[in-house]
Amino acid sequence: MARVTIVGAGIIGLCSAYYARQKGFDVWVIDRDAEGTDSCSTGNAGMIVPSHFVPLAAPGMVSMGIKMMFKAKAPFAFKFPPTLDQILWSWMFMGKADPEHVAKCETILRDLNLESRKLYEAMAEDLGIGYQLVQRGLLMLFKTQKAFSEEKKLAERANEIGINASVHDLDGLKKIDPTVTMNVIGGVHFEDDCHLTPHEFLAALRKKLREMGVHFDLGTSGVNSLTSVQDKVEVTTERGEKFDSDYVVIASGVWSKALAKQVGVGMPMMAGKGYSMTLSNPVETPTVCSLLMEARVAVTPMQNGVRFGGTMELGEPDDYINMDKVKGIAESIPGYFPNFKESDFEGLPIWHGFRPCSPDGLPYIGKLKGNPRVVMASGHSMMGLSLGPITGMLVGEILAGEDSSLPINQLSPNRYVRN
């Protein structure tokens, strides 16, 4: 039985491992994490989303950052001096960010949603009790006209190719969502995203995981070396510790892209910070998740709280807190829920995460040119967990010597390496 040895046991590891099992891998998942570990995978907005069709490198966003940059409350930030990394993603950034690529793209990025959505419900079904699949849609909630305006023009093109999406004033939103007041002049229902609570759906997954025979090492140590031996792949921790492997997966996050390098691949990467709070007694709970778009902040009922997040902060990865950061997504919440109160925030414990961004927006899925027995599978961005099921399935595929379910061409690991 060939082994695979998957690092990183967040969401893309763990459901890498899934799908490599079921096609009889033996396989192992090694992660410097301990067990339960608070991570990217965790800390999440936990949303599905076929709305997310246009990716992060789009028209509008490289002003609209300018803009924000300076401002010390305001949902983005770019590290500062930056570094020689940054800048190169910058550059690349900024060329991807027009309505080509956008049109390029929302294929891609539609078919892989809807896609992973319908293998999360298979999922739900396999994994039983241990973690619920909420159903309700997503509402990006509205306080200028401006931006409303766009919404509509962004839900028709979404309608167009195969997303249900409809437009909504005030009354309308209460329909869908009346358990919590809003104070807003509309928004736009995306009917087939959905959402659910990270740290359970890990945790069923971990027990499916073991109960289908997949080894864990966890809270060891980083990975220090990928080296090809003959026909195997070592993998060789910071202690020292080998794992000699058929096939490896880097399911890392951000620090994908330093494994990448040690096997020849240049893989332009960024670190998106972000920060998220978890209010335990809400004075009001929604049912359906929102984004509140003007203020880019994500609202997520689940079953321990309401989960409030936001912020992108570029840069190397740091655990430094940016309070005014945090700040701004609290402030930001009583203008389109005016039950809450900003106070409702103090000395709640904030989470921080590091979203692995491309500077095209699209993930890195595939096998490595330095070296065909390393599969990629990172640089997610925001969409980590909505991508989680079918990224699982496409390595899944890949070490299998499958064709693939959907085109991954333009998810190459490989699209930034010089010929």
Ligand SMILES: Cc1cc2nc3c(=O)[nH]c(=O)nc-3n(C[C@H](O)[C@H](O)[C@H](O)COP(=O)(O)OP(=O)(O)OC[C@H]3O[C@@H](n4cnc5c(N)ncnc54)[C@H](O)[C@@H]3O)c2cc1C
The other form holds:
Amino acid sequence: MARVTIVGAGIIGLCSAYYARQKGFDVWVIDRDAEGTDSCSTGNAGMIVPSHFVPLAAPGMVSMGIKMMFKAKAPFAFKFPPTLDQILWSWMFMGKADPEHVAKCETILRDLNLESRKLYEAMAEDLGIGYQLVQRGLLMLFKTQKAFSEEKKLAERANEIGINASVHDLDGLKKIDPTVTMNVIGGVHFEDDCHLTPHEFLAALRKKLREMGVHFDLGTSGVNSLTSVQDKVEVTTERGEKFDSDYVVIASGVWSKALAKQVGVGMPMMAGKGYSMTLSNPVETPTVCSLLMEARVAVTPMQNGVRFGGTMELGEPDDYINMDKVKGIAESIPGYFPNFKESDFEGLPIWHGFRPCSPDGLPYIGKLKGNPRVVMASGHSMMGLSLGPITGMLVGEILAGEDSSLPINQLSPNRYVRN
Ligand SMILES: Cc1cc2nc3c(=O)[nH]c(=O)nc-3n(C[C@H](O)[C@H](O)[C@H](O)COP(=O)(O)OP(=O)(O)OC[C@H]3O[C@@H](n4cnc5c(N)ncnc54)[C@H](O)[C@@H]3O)c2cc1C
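Could you please show the structure of the form predicted in complex with the ligand, as a counterpart to the form predicted on its own just displayed?
Following is the full complex, with the preceding chain placed first.
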């Protein structure tokens, strides 16, 4: 049985293990972290988002970013002084943030998201936690007419391409979610979206994978280097151990860039640091997840309370908690949900995670150039949870040498490699 080593036990690594094992591979998952606490996959907002068919690199993002950069509590930051990689990444991002790029990405993002959502249903049933997948859609909520009008256009486009979205005034929103008091002018209900509690899903998936015979090496040592040697890949751990694997899948989130470099492939990636806080005894518990659009805050009812997440701080990963940004999240919530108070969030543990962001807003999925036995699965930015199952399925197909169930040319991890 051919051995596959998966580096990273976040949502992408675990989903890759699930489908690779189904294809009959001997699967080993290595993570330097014990229970995924370091990963971006645990504390995120838990939303599965067909609504996100527009990539991060889109018109208006650059000017909005520049405006927000100088406001301490704004939901965006750019780390100063920037590294050379950060400057290059930003240059590439700016080159892509135009309508042509958005049009080019629309179909693949829609298909990835809708297919992944379908796979989630089957997977959650298989893990015995089908009830945790809450299929009530997502509400985009607005306080300003300008932003609401923009979203109405997007909702129209969504319906044209087969994603169900409906526009509502406040009374309409109250009927969709009567459990939370809202102070907004209206919103869009993306009906195909859904949500779950990520850390519980990951725990159930790890348990299932163990039952399926997947081997785990968690919390002992990370992977230090990879070397392609004829028909094997030599893996060296941070403790200096070496072993051979028939295939390696790099699913190491924002740290994937370093491993790709090890085997000679330059793959631009920046960390988009974000924060979340979970209120275990909220004054009200919404039944539908929502995005507070002007504030760029995500709100998700979970098994252990209501989670509020946001902020995108672009740069290399670091563990510094920017309290201005955290305050910005807490301050914005009563404006949308008036029964919540900023003080509700005082003293709550603050989680942070690094979105693995590619400059064009598309994930990197495929074999690395010159290394046919090394498969990249990363760069999912703000959609990694959503795209976990479809990424895992595509990885399984690539490993097995099968045709891909979706066209993956646009997702090539070699798209920034100069010939
Ligand atoms: C605030 C916030 C909210 C979000 N909300 C959503 C949402 O609602 N929906 C959505 O779809 N996405 C969301 N995201 C994005 C999503 O969380 C990420 O895209 C996703 O978790 C990335 O998963 P991953 O498996 O690629 O990386 P990670 O989860 O970061 O996993 C990578 C793993 O690799 C390990 N690793 C790294 N290097 C090595 C090495 N050399 N050796 C061994 N192990 C290694 C790390 O320890 C880590 O466990 C959100 C992100 C943030 C920050």
